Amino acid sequence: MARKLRIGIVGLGGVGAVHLEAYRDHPRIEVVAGAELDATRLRDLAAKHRFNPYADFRRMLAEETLDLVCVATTVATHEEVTIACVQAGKPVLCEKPIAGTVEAAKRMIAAAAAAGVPLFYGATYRFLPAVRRARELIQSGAIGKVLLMREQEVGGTGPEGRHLMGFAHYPKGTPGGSGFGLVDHGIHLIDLFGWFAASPVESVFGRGNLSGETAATEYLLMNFQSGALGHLLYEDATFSTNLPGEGLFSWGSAWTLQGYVPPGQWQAAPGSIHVHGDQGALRIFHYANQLFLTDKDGTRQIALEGRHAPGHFAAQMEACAATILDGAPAAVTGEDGLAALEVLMAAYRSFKEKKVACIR
């Protein structure tokens, strides 16, 4: 039998949980330690899960015998969690965004590098079997030329129902806001529109809210070298415009504007991602699990193949233990957690200087 890829995770809180869920019972992924700073918490999950609680990380760097480090903690914490790990030779997979400032990323990925260890990113959404099956058919041409990639999540119930992440995750006037803005979620399209269209961003213009300031609408225009163009569109104090035959069942696991939807309910306003190219187009349902081909020949449904969130959790710590365990090429590098934090911090300078911000 295989070895299994013995992780530890640090920070156990709603994404360190999934995490747990998703590794649950898996052939080659053991979990055997965790740090979490919330007592109660550690010791439940460590309970369920059966690892090793810690409430200090470094004391379990130093105690447990690992093949990686999951980093789920907060955004402001990244940096020394991530260095500590990597000096203490251990790999790691960083959560998203892979930090607060850019700097701190590039500080991230020198000290992996000095250490010689992988530091991977945790762009899960390139793992949701609907993404992977629209990234190969646009690889193969089926849509021919991306002209546009774009996404939006319009919809709430109104200003008292905007849900801020507050200054735990995206300290006081740091780039934040809401889960489903620029910065919680955009991040994840921003990785995959530079994916799809394989293509680095060279100029963007948009507004992104900063922690603890009055919250307006997000959006982002991605110009990319290839001549195509990326749009988000986000907003969460408002209502959603979408009627009751337009939406559909999830078969995924999925975070909405109205918060986590389990498997196999009814979703009145799906995510989805658009993506046209001049031969044909996507209609990619990441979460729900449904993809939809449309060129001159109509519309079809594509058979989809793989693990449904939350298991492309599972999937990306298959790569990962891929590289680790049999030396295969990272599938996701720190470089690009660092290439979209470069557009989304280009955003926040676009506004801020009122012109297109152009990349590096």
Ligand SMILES: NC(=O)c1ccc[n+]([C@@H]2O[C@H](COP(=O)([O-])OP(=O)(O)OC[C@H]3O[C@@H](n4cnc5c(N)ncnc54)[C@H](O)[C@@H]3O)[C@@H](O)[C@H]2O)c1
Given for the second form:
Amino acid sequence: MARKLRIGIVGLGGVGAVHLEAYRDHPRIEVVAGAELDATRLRDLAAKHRFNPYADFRRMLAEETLDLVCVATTVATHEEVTIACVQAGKPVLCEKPIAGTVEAAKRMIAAAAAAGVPLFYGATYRFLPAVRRARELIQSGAIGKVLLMREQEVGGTGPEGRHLMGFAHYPKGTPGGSGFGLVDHGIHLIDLFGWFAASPVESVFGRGNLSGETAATEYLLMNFQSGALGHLLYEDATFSTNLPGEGLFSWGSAWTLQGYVPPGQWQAAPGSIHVHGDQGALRIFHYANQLFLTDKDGTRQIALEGRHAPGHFAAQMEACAATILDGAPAAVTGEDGLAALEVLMAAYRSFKEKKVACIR
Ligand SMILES: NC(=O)c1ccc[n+]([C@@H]2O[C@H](COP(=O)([O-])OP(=O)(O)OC[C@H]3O[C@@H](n4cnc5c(N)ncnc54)[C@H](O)[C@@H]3O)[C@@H](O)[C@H]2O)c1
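Form predicted alone already given; the form predicted together with the named molecule follows:
Below is the entire complex, every chain and molecule, led by the chain shown above.
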């Protein structure tokens, strides 16, 4: 068997712990070290997952032999941590969004290129089994030409329930806000819609919140070069209009408006993505791990393969291992992270200028 990918993780907060779970007993991935500022959390996770703990990630870089560093720190620190890692000669997988500004993302990409090491981007949704299968179906022509892609997350428990990410992720006054807003969540879908449509975004209109400022419903309309439309709509400070009895059994774990839920739960309003083509349509329950195809022959459920959430983090890291250890092309790069960020930032421009914003 090929050797394991030796990785270190910087940032062992909410998602860092999920990465650790996903890599547990993995035949190809070994977490040898982790760095975290919270001493108690570091100690507990290191004891549970048996890796070498570091309070200072720079010491980890100096002392450990690593094939890759996974950057799962607060968004505002992605640039500093990623650049330090690539300059130490380590390939990096950086969590989404790649950075808080387009300029920072460009500096990260330039630093990795100058150091001659890959910079992978954490477009984790691309590794969910329902999403992967949906893309295969789209590519095989199962729904014809893609016309419209949409996702909405609307619900919550009123204004107090808004899940604010805080200034450590998004400094006061910069784009960001809720964990179910355009920046922190919508960035996944911006990437995915381009991947589904196999086409770049040409122009957008949208509205996003600024961290620490009065929040409003967020939305984004994306006009793709292919003619397809992408639509995102987010509001987590109201209440759901779902009726009792609506819902689905979720096979995978999920980030929901109620927080992170473990696998195998009933969900009243499971997250889903809609893709409409001129020959059919797909309903993708990305975390619940279910996929439905509707066309002129009716609606049927599509069988899925691969590990559901949080296993998609392992699938993502397997793709990094294939590049680093086997020389396969990178599945998702820093440029993909930059492209999604440019679309996102154009939404803020469009709202300010009260007109459709062109990309680049
Ligand atoms: N791919 C996904 O599905 C997904 C899901 C959730 C979060 N995320 C992303 O993961 C990243 C982390 O999010 P989170 O929810 O885990 O945040 P979090 O605030 O729970 O955790 C971040 C951790 O990073 C640590 N940290 C900050 N600077 C550090 C440094 N210099 N050295 C070591 N540790 C440091 C903090 O102490 C904290 O524990 C963000 O970019 C977020 O957008 C991705």
